[in-house]
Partner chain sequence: MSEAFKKVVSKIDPSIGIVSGLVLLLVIAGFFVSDRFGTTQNLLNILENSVSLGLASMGQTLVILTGGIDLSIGGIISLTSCLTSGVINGNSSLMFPVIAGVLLLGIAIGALNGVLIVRLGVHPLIVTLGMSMVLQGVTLMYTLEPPGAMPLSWDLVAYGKLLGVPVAPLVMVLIFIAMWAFLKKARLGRYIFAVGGNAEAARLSGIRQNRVVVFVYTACGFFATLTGLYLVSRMGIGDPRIGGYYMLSSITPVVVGGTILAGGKGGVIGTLIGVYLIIVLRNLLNFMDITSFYQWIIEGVIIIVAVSFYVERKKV
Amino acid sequence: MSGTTINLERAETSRLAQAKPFFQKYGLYVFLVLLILIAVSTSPQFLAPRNIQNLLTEGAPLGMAALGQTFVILTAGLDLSVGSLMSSVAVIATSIAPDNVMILPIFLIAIAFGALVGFVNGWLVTKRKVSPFLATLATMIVLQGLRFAWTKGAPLSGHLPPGFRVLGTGTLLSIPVNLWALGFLILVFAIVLYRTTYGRKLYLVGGNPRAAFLSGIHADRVIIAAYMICAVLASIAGLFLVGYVGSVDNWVGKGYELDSIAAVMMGGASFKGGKGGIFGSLAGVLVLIVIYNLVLLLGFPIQTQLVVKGLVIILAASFYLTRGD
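Atomic structure of the above chain by itself (the form predicted alone):
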């Protein structure tokens, strides 16, 4: 009898060992499907075409921010200045002449500004050896101060080129324009991460700095480039966000830094670096926006929304067993 029990225990252990790799790789996607099923059963309005379109339109800027945050977290860093940078870029966009002709110059200015902010963050982390937390926190505060000095603390409205509303809320072939933009950015940066030498260096620098050093990789350059990519994508996300909102206050990007980090970490990344990827991060984004949408449909107060959001993030992170930290 005892032998049979032992055999059963061994069989159960073997099944768990076989199942673990599956959940390590696909756990978050399973959790996302379960979350969607819960949303559908709880609120029939969830699958309404209009609601799906709103969900995707609102989620695209967060997807862009998480895409950039993925590159930084792969280096064992993080970027707390993302939300403040998005707000700052939104202020820049509304401070320039309200003419559709200015849309391209506004994008170029925002990208250049983001690249500068990202370079400063990367320089502080690599050359001055400031921790990523403190470096990007300081940048966040500096951007906030500059923004308030420019706006005098007052919200800006009515100065946005009308074309930005199309970018933020319009559709093309029944698909949100900003989702097309997110898809293009995913394609570009997936190629960068998975099909270029830089992507391989990024994983090596984050996952095994010693091996990267022995391989002759200039880790500082790789890390600075990651922070610049993150900031540029945050700037682009800020422009699409202001197009969606239509007016700007000084906090329009508030919370995106933490949400983007949460999405990336749920997607299988590690603060130790070298682990994670774009598609896991995007799955994390989908988990967050489904939560936001569901609690909105159910009419929960903001306090309950925050509690539910935090609990689901914990549950998703526990369900998706990829840490091995």
Contents of the next structure:
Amino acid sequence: MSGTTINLERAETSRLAQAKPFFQKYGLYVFLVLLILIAVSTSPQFLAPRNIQNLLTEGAPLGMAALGQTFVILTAGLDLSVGSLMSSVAVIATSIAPDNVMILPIFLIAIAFGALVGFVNGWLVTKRKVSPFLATLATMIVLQGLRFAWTKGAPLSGHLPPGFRVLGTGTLLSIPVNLWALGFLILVFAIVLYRTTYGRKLYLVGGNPRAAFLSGIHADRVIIAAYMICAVLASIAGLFLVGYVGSVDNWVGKGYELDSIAAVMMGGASFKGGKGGIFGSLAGVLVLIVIYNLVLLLGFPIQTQLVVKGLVIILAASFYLTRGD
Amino acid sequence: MSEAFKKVVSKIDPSIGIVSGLVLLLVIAGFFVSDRFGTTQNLLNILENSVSLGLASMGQTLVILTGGIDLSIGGIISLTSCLTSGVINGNSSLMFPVIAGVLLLGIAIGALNGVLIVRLGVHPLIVTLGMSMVLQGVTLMYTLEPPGAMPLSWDLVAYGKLLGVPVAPLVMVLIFIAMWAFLKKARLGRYIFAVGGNAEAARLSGIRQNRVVVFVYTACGFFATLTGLYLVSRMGIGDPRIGGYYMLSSITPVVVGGTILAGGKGGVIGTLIGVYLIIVLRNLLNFMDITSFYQWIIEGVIIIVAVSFYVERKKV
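Swap state to the form predicted together with its partner chain from the form predicted alone:
Every component of the complex follows; first up is the chain already shown.
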């Protein structure tokens, strides 16, 4: 046991020792502030409470998905099945009796389904040695097939329990309900990542697999758990998203896998693992949703979003690099 | 069995053996499934369907061999197919200048991917994802509907026949053979494997890695543009959303064909057989009246099964 502690401490100090210059460390936050300043100066409506509320309500599901994606990317993996899982969970939600009594069972079923999908991803990656990209790509395609086979490809008429609309669009003490939920999840998973041995193991497994192995950490279990956390959070995100959108088609979560990966990467993570964290990822999410909002407020055609988003993703990710990394 | 034959067999990558065996099994199964499977018409159908996926996967293979990935293929296909039919707009005198311009554009986009990756040091997945969003956005700003029209003569690219043999599938196979020879014989080709296999060793042996990386993304942009031009010929018009399918689908034949995502191992012949595997499978499932929904499930399972047979990871 003592060996573990020593190694973990060493990993800690080495991370501190490589403290990056200010801009590299806080680049994204500076960028976010600049973006908000641009938004405020170009569009007076940006700061209107109604707009801020809308923006955060729209962004909460992405926040949840990015929260989960952070765990997987810390293990030097990535999860492409997030969006497909969100859509699948949305379809599950509409396939159950549209009664408010069913909200809790729907959440439990969705979480169990997510945990199963995450386990399959993690199992493929650790035990079958499939690269994370391909394992989760395959899960994404399989889920898509199952979903369409179930719905026969028809858009669902959206028989959701009415309570879902409240979860997705309602406010509590003038703060969006889904933002409360996101806040709660952030709290829980920040504790998991920063205050538990699991969190420390996760950083070590991702950042220094050899040290993790030598200190007797079961890397496979840590990684499988990360994929399960990611998938469970994606399932919850899917339910809040379907509550926000109100109706379900088979593609409701499309794009969330790549957006969440982009947010996490902007937040200072590395595909080599062991770098980045929850708050960086959330800042990445804010950058993305502020861009969406700004493009709409300025009255640009919606396609402009894609162009701006693409440029910003490349630009923001380039902040974090050390030469020769 | 003679020694020479054994030597040849032992040199073939086992993944190529597995994937060829699967194609063979599917073909045999095809004859049992439907009388129409073995007809000339169906064979031509399979060959024609393989061209666009083959061209897109060709570029993807080169990129993956260096350990990278290109998610912008779809964006390049959408943009180039729309610009081609949109600008030409049925005017045959514009055809050659526009096509040359579009090819240059695709090459420039690919080169830009490569330069951004080596200069910014950002992971290829993020650079090409960003690029794909930019390109898709620009395409949709240019047009929301299939734009313009192509002169009839451009049909020849997709439907032209020489002595009854369709030319495009044949040219696609020839391109694969040429690229195989290039990877085996040319110095640059061997550098591509070296950069993907062991970047540090490649650097120490004096290979200018950055140039190799820029080259593969440039080539990928070129092949994606060829895919776009072929699709314009096949459908007679560009389509702003056609590329989306190729973004991830271009990766499947590559990995099923035995090229590993970590780079340095695999090759274009495996990809070619991987393309036929996917196209024959789809053809077969169509004969069995299985909808595309179940086809997705099967495609996902094939990726997992194929890949977990190969040793995907080379580093701990």
